[in-house]
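Shown next as structure tokens: one chain only, the form predicted alone.
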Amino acid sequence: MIKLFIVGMPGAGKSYLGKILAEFLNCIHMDTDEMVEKRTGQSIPTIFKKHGESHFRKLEEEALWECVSIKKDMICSTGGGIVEKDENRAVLQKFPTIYIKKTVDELLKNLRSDQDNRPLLKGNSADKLEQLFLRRQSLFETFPSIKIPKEILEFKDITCLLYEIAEKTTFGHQMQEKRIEGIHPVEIKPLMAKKQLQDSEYVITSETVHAIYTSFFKEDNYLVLPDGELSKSRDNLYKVWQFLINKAVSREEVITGFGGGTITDITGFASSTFKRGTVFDFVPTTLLAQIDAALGGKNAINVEGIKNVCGTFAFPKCVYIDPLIVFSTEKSEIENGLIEGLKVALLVHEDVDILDSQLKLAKIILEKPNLHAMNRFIQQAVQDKMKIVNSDPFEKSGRKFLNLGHSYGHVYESTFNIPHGKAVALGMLKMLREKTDPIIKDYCVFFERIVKKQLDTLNTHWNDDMQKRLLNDKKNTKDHIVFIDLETPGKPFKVVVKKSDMQ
């Protein structure tokens, strides 16, 4: 059960942070001040005026105990003075509790428009606030402190705050999700990426991931590569090998790819070829990497502009999936992953309820993101992908159906520099948008919504360069181009076209 308490001075932002965390974590939010006002039918200034501060403190303590007894996932924002009573602090010490730390000047700025509702600050608010701060400061500091980075928090900020809270309290243990039994080598464990990285001796990562999660790395145990597809080059492959040689990495030591799909790709390729195969694992940071690139043992680099044309089949020791870390990426990265998860659902399931559920979760994640919806979407997507992979690990038969949308998608991706997920969505639309099946039509509407800005690509004149890329796609045979199509959900089939007919 999730239970987190927030303490701090008036104006620190306890209620704001509590509400936004509760919404993100799919919890209820309790506010002891609001509880007192609702129970008494009176505002806090009125309670102070009619009954005095001591009466209010008694009501406040009752509200705290009510929050403690609630048997639901909950984030509780407490009143500023709740820490002044020894018994209250003793209760809060039994639960994950964080102190929002702000300077007096920051507090004054936040309180300028709300002084009438702060009975302890009436009159000379600056002097009174400073006296109140000095009186309570040592009490607040008995709890681990955090700083809210800005007035309006984005999901990237929330992600980093939750990692910080998890590190400083027992809150991270509360959020651990049960491992998906039987889905080897995948573990879904929110808030565990830092521990995994600290256990690893050698880490390959990207510039952006390293900048966001600097504290996750041990000194001198990592190599930083460029962001995006630029990392999957021959030059960067050599850099990884050189890094491993310089570190004298043995075949038994673990190399961790910490980043998106391009990082897991090049890490897996470098590790599987270094000394004819070293041990590696992944901590994927994007949704697309978590449900696709890091799964299934396919590792590759790009050569001469052809995507994934050189690579290996080699499986990681383990893939550690943390749904929370996905929210530290841009919205476009999340969109790419949603496309991939829905694509695999269309391939695997005839069950309308499962297909409808995944589509609804995808819409929730886009419109009003929360960790619960993301976790459910990822778990289903991982199960779907691994069901295909486990039945055909080396892509000899059924796994080839995962290439739905890829033949055209890879051309769009490399020609127009469109992100992989959106390029695949365009490829699927080219194959599926005229289908009459109601589920396929619903999915296509969602894909069109995500690739709205790139839809004109489907009407682009097909030139010689695009034709060359299509003919060199790695899924083709010597004489034929192989496309994947859908009869209905769960019933994919191959379309084989002679290359000569495509000239």
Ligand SMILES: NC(=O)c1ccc[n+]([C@@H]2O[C@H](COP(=O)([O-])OP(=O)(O)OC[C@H]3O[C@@H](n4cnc5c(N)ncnc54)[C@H](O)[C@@H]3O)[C@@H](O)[C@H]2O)c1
Given for the second form:
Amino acid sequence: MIKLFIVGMPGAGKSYLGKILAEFLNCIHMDTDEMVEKRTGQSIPTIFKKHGESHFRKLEEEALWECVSIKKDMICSTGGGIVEKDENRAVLQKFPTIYIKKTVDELLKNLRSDQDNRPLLKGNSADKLEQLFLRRQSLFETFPSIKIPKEILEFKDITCLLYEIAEKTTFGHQMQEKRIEGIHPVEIKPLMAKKQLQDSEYVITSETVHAIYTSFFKEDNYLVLPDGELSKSRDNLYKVWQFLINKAVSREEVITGFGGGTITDITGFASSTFKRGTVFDFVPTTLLAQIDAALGGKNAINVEGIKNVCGTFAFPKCVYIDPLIVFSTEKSEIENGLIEGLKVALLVHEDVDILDSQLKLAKIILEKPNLHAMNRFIQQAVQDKMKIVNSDPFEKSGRKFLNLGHSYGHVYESTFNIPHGKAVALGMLKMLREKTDPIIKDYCVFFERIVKKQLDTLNTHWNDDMQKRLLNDKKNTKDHIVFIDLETPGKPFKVVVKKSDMQ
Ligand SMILES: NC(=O)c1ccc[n+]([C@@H]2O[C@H](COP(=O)([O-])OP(=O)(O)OC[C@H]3O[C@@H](n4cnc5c(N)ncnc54)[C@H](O)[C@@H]3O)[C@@H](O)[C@H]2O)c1
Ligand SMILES: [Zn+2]
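Shown: the form predicted alone; wanted: the form predicted in complex with the named molecule:
Next comes the full complex, and the chain you just saw is listed first.
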């Protein structure tokens, strides 16, 4: 069960942070001040005036006990004076509790508009606040502290704050872990990335990931590559090998790929060829890498401008998925992952409830993202992809179904420079949008929403250049193009067309 208590001075932003975290983590938000007001039907200034501070403190303590005993996931913003009582502090010490640290000046700035509701600050508020601060500071300091980086928190800020909270308290222990067995195991647990990285022996990562998560790295055991597709080059492969040689990495030591699909691809390739195969694992950091690229043991680099043309099949020791970490990526990266995740759902499931649920989660993630929905979507999508991979690890038959939407998708991607995920959505629309199955129709509506700006591409005149690209797609055999189609959800089939018939 999730429980987190927030303490701090009046004006520190306890309610704001509590509300935001509760929404993000799908917990209820409890605020001891609000609870007291609701129970008594009186405002806090009125309770102070009529019954005195000690009566208020008693009510406040009762509210705290209610928060402690409630059997629901909960984030609690406490009243500023709650720490003054020894018993309250003793209770809070038993739970993950964080102190929002602010200077008196910062607090005053926040409080200026709200003095009427703060009975202890009536009169000369600057002096009073300073006195309160001096009285309570050492009590607050008995809890680990965080600083809120700015007034309005974005997803990236919330992500970094949660890692900090998890490092300083036992908050992360409350997250549930899911382990999926198969050709390689996968572990999924929010907030696990930092610990996993700190346990890693050698890490390959990319610039942006390193810049955001600098504190995850130990000194001197990692290599930073450029962001994006550029990292999957012959030169960078050579750099990884050099790094491993300089570090005298042995075959038994583990090399960790920490980044998006480009980083997991090159790390897998470099590791599987270094000393004819060293052990590697992945901590993927984009949604696409978590539910697709890092799963299933296909590793590759690009050569002569041809994507994934040189690579290996080699399986990671384990893939560690932390659904929180994807919240620092751009929205377009999340969209890419959602599309591939929904594609796999359509391939694997006949069960309408599961298909519906994945689509609903994808909509939530797109409109009002939260960790709970992301975690659930990822768990299902990973199981779906692993089901296909486990039944055909070396892509001899059924794994080829994963190419749904990709034959046309690759043409759109290379002709119009459309991001891979969106191009695949267009490719799926090209194959599926005339279908009458209601679930397929629902999925197509969602794909259309994501590619709204590129939808016209589907009406572009199919020219010779596009035909050439379609015929030369590397997924084809020498003489045939293999399209993947769906009869109904969960029932994919191959359409094999002779190239000579299409020329
Ligand atoms: N091996 C396979 O089976 C397989 C399957 C699908 C795709 N792929 C490969 O995956 C690659 C695409 O992967 P991708 O979509 O993850 O792209 P990516 O690796 O290029 O990552 C996208 C961008 O996001 C940044 N980033 C990554 N994690 C971040 C985080 N947590 N916060 C902020 N920024 C972050 C990266 O630095 C990069 O700039 C392609 O090269 C594709 O060929 C491989
Ligand atoms: Zn793809």
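Residue numbers count along the first chain shown, from 1. Keep in mind that this is a model prediction, so the values were computed, not measured. Each form is matched to the other, and the largest set of C-alpha atoms that superpose within 1.5 Å is called the rigid core.
- In this overlay on the rigid core, I28 has a C-alpha that sits less than 2 Å away from its partner position between the two forms.
- The rigid-core alignment places the CA of Q454 2 Å or more apart between the two forms.
- K468: CA moves 2 Å or more between the two forms after rigid-core fitting.
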